[in-house]
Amino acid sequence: MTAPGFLGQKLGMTQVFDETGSAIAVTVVEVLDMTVTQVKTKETDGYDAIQVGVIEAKPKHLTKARQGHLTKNELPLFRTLKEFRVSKEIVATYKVGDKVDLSFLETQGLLLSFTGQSIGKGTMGCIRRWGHHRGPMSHGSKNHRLPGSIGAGTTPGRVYRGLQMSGRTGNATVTVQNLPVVRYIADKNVVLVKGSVPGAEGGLLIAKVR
C-alpha cells in the first residue's frame, strides 16, 4: 500500500553527522501506528480520502458519536482521527481496520511537509511581535513603546485590515515544507528530519509526502 503520509509526535531536536563529518540539526519525530478507520470515496462522500486513527483513549475522553463511529467497525477507541486526501487508485488499496504501511520512509531523498500547532507566546506588543521601533526614552516623551497612529481620521476613517498591532502571538497552525529525511530508525519507529518543525515537544504532527 502507498501511504500518503503519517501522524507523529515531536520528541525534540538533536544533531547527527553525515559522511563528511558535518553536523546536521535534526528533529526527532516518533511515527505513530495508524489504523484505517474509514475509507471515503467520491461516490459516497464527494471526495477520495482515508481516515486514520492514532493513540488509544478511555471512553470517558471521547464523545458518544466518536465511540459509535469506532465501535460499529470493531475498532479501538482512538483519541485522534485525521484524514489524508488520496487518489482513487490509492483508496482502492485500503479497507477499514488495515494498518498503514510506513516502509515508504526508507526511500532515499524523501521530502516531507509537517503541519503542527506552533508554540503559543501569549499577548505581545508591537515591538516584540512585529519588530517596531520604540519612541525616545528621554524625559517628557509620552511614546516609549506605544503603537503610534493606526490610521487617519476622516479618510479612510477606519483601521485597515491586517495592520500590525499588539495581540496574541503563536498558537497557530503552521506548515513547514520540503524537509529531507536524514534517517529512519524502523525498530524505534523514529524518523529524523533536517531542520525544525512546528510545535512543542509531544505535539501532534501531520506529515505528508511532497
Given for the second form:
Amino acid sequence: MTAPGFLGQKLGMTQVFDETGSAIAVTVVEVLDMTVTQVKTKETDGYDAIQVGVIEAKPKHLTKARQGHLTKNELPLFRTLKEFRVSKEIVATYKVGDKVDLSFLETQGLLLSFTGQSIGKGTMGCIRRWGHHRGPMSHGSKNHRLPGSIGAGTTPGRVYRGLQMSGRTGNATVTVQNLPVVRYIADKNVVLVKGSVPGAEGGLLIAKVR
Amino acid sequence: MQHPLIREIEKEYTRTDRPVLFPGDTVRVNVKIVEGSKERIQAFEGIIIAKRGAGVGATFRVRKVFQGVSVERTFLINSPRVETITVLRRGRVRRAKLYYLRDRMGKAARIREKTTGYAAPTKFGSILVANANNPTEGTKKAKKKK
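Same protein, different form: I have the form predicted alone, so give me the form predicted together with the partner chain.
Let us now look at the entire complex, which starts with that chain.
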C-alpha cells in the first residue's frame, strides 16, 4: 500500500451490474490528482505524514501564508491541502512535488471510509429531523407538530443531554465507513463505491483506507 | 445534471441489443434463473403496462393473466439476467401507464394492434429498434408466428 487514502469529488450516483447480474447502487467518486506539498517526519514534526494539495486556485483566494508555503517549493497554488498520516517507510518514498501513487485502489475487496460535508437542510422540526409522530390534527387538539414535553419537573430539574429537538440540520461533517470499492477505472480517475456518500454532487470527499 | 463521466459509465452497462419498448406492446421476456448451480431460461409473456426511469436503471412492467391469476413483473431493461426481449405485437394505447387493465377481465382487457404511425410494424419488422443497423431478430420472429 502506498497511500492511506485520497481526496475525491462526488460526481453522482448510478447503478451497475455485477457478475451474477445483480444491480448494485454505486456512487461515482472522482479521484483528484494529488501532489505532495510537504513531507513531515518524526524528527522534524513529531509524526510521519504527507501533506497533499488538490485543485488549483487563483492567488486572491489564498492567504499570503498559504501562497508562501506553496511557492517556496515552486508548487501550483492549491485550494485544498490535506495531511495523511502514513508510516515512516512510505514517507521516505515521497518528496515534495511528487504525485501520489494510487495503485492501492486496485486492491481486491478494498474498503473505504468517506468523510464529507452533508447537504444543509436549514431549520427543521422534530418530525422531519428525528421522525417524531405528530399530534392529532383535530378534536380540539392544539398540538399538531410540537415537540411536547422535554422532561420531568424538579427531579431531575434539568433537561437531559441529547434530547431530540428542532434546529439546524445537515451541513455537518459526516463519515460513512467501510464502503466496498466495486470498480476502479484508472484511466478516468474514477472509483465506484457501493452505497452512498455524504454531501452534494461536486462536494469534496476525504477517503481513507480502513 | 448528470455528470458526463457517469453517462459514459452507464453506457458500458447499457445493452444495445434491446428493442424499443412501448406501453401496450405484447412482449416475451426470457429471464435467466439460477437454480442451485444450474442456470435455465424462463419466458414471461404479457403486455407492458408501464415503463419507468431512464439510463441503466430503466424498468418496464409486464402483466399477464396466468390460470386466472394476474401476474405482474418488473424487469430492468439492461439487466444481464434478462436474456432477450421480443416484441410480439405493438399495441395502440393512449396513455403511458395502463393500470386500468387491472380492473378489466377477458375481452375488456384487450388492446388494439398498432398498424399505423410511429413504431408501427412494417413488412421489414419494426424499424424502431435500439440498434438501427441490426434490427433484432425478435421482431422478425414475431411476424412469422402470426
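Bear in mind that the values here come from a model prediction, so they are computed numbers and not experimental data. For the two forms, the rigid core is made up of the largest set of C-alpha atoms that agree within 1.5 Å on superposition. Positions refer to the first chain, counted from 1.
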Hinge pick from Phe104, Gln117, Val26, Thr35, given that two rigid parts rotate relative to each other between these two forms: Gln117
Two-part rigid motion between these two forms - turning angle of the smaller part, in °: 8
Asn143 CA shift between these two forms in angstrom, with the core used for superposition: 3.0
